[in-house]
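Starting off, we have a lone chain in the form predicted alone, written out as structure tokens.
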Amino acid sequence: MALRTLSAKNAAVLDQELMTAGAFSIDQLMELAGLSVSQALYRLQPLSKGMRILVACGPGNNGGDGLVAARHLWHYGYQPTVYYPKQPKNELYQRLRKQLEDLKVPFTNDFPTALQSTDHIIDAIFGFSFSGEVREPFPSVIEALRDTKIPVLAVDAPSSWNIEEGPPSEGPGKGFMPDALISLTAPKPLVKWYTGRHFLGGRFLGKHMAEKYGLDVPNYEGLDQVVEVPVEGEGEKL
């Protein structure tokens, strides 16, 4: 049975409630999300299969999750490289970048070249709050993610997909189907069209909050921050 999904509107409301009634800070939620992403990557790409990870980060919270994941991956023994072309001046994101700089994690502005020397890619460009047109410099990046043979792990949503309606029928994201997707907190409606491996992460949702939003909390095993869940997508609209 497919897990119940969380709309973009309710995802934003839930995040806000977690930070008010739930007493989480945005730093905590981002840290737990990024940790989940790093563990999903570890399952997909053990160190023995290749250590080079390219993390493509957007300017919002999804990009922040990618920055946190890159830090954890460095500590696991990977060699992350971060593509982060639009960096907000917000203190949180500046601190996340500084943490990576202190570890000597390289940043690049040349995505095509970085793509030629990596073993796996994390797509942390756009998340559940994305809507509208894909703006520069991301159209060519998303096209490259679509066309590459290197495996891609998408964070919460394949970048350019509509959260409610799935993959776009035109534009740079048309035909983009990443190899794996990690949904954070809960799957979004777009999973109806998704056909790759699907993970759920964000092990911070209590039973009361899950029931309030009509969500399923799967059984995470032991110390795991992620759990692989069934995919029932049919791949429509590609």
Contents of the next structure:
Protein chains: 2
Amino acid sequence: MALRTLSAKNAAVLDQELMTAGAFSIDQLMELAGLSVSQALYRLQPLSKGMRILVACGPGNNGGDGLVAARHLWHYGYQPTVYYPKQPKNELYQRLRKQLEDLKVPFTNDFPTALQSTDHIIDAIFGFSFSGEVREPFPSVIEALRDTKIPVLAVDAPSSWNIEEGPPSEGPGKGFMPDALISLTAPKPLVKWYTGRHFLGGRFLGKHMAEKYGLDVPNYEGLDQVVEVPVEGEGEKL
Amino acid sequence: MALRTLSAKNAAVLDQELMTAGAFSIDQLMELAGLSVSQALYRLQPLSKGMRILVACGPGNNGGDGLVAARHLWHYGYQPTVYYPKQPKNELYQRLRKQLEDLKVPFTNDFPTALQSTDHIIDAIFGFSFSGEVREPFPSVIEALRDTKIPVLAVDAPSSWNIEEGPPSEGPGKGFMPDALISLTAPKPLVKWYTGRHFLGGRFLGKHMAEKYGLDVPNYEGLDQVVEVPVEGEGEKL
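The block above covers the form predicted alone; next, return the form predicted in complex with another copy of the chain.
To see the whole picture, the full complex is given below, headed by that same chain.
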């Protein structure tokens, strides 16, 4: 049975409601989202199988989740490297970056070189608010993610995919199918076309909000901030 | 070998440094601290052994940690009840309370009655900034914590203990020895007199900060936000 999905529009409305009526701060939500991402990566890539993690961060909240995940991964014992070519003048993102710099986590602007010495990649470039064209410098990065043999974990959406309509039929993301996806709060409609391993994260949704938005609260186990769910996608568009 | 401790004064300085030069927000730090507390409780009291958790929250940041812990415990499947008799007009604490209210977590002002129907208690009344006298309405609450047979997990300090000098020689906290203690970031000097189970939490301290403050970074395992450490206390004062 497929989990119910959250449209791009409703994802934005839900986020806004969590931060107004729900009284969460974006710091809190991003901390818990990034923590979920780090836990999914830990399941996919135990430390014994390779510690080098390349975290590709985009300019918005998806990139912020990536920054938080990189910090937790460092604390678990991984060696994260962060690619963050377009950082807006946003106080929160600047603070998350500073927290990484204080841990001596390296930042790079050379994605192709970083790709040659990593064991796993986190795609935190675009999330549920993405639409339209992939702008520079990301087209070549997404092509590299599509073509690499190194496993990729995408955050909330494979970057360049349309949130409602799934994989693009042209452009750099055509044919991009990351090995794993972590959907935050709830899957987005694009999961219909997604065929890799699928995790859910963001263990902060109460029953009232889930019901209001027609979502399922997944069965997290124990202390886990992440749960693996069955693959749903048919991949018919690819 | 005893872990190095952090004095009350240095704990305040370290917190301040994390939030200025360290670029953390209090929302972030409190979220991670409360998450640690919830994980320690989970180890002490598996869901199968009783789900009712009474969280006693004081007016400061220790109480805030308790509010965050209560929320995570709810998500794990526990039934927290919160005693929070002195809530200051602080926007963060108000938000943390609202997040619990939205989950229908009950708040009570009747501690003795709540104590009669709980399986475990979290003492989040006073933390490392406590000194001097226990003010109303907490003396009778601390006496009840001292006298109850229900297990108590104290956050950062058994409430009413002097951070540097340990258990009080008079007053409501005389003879109070909670079953477990979770020290956040680092143990405080009072652990010298503490003889229960001891956990460390707050997995956000980097090597640089640990060295600067003369602290040990404990060996957390896997994804854990908490680690149990050997008991150090001699309890000689009790």
